[in-house]
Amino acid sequence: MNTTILKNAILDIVESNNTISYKLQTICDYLKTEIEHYDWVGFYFRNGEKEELILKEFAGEPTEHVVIPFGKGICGQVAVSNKNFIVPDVSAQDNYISCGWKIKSEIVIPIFVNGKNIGQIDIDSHLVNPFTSEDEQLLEFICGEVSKLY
């Protein structure tokens, strides 16, 4: 994974003259295409003042989890903890919401605007334990750039 190329491409997407929705969808599509172990890429955002997340743009198989209550599943836990969450093996997690039998691992990184968690990027993989510190740093960079859109 060449993070310099990936980051430059993300900057090009974020700085384009497209809608936020288009930019987020393009980021999802790009990451899923360019990073072999990213089998599902999506953005969840807080639903106003409600303590729930709403799925916005994503790339990968459709999911029934379009609304996730705070505290439920990995995404819901990140909404409460405000911390990155890497799950090497979802079968070892008690509070995991299954999005399909193929999913073996997950990484979720929060997006902050003015210190407030407004959403997150969620990546699922069909491999056990594929995520490294390089993935985490790349996704933190992406979340930082996405936060500038809000």
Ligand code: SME
Contents of the next structure:
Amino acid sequence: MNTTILKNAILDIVESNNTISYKLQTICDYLKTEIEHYDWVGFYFRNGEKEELILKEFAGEPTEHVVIPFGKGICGQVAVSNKNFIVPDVSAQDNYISCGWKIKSEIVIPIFVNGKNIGQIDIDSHLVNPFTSEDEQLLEFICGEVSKLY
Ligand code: SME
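Having seen the form predicted alone, please provide the structure of the form predicted in complex with methionine sulfoxide (SME).
So here's everything in the complex, that chain up top.
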């Protein structure tokens, strides 16, 4: 994983002359294609002032979990904790919403605008324990760039 190349490509996407939705979709497609252990990439955003997340752009298999209440699953927990959540093995989690038997691990990083948690990037992997601090750093960078779009 060449973080410099990935970060530069992300900058090109966010600085391009396109809609936010197009940029987010391009980021999802790009990450899923370029990073082998990323099997599903999506953005969830808070639904106004409601305590729920709505799935926006994503790459990978469609999921029925397009609305996630705060506190539910890994995503819902991050909406409340405001902290990164790395799950090396989803089978060890009680509060987890399954998106299919193939998914073995997950990483969720919150997006902050003016200190407020507005949403998150969510990555699922078919591998057990694939995520390192390199992924965390890259995704924090991406969330920082995405936050500038809002
Ligand atoms: N696994 C997530 C649900 C969303 S999917 O991964 C697309 C969770 O537990 O919150």
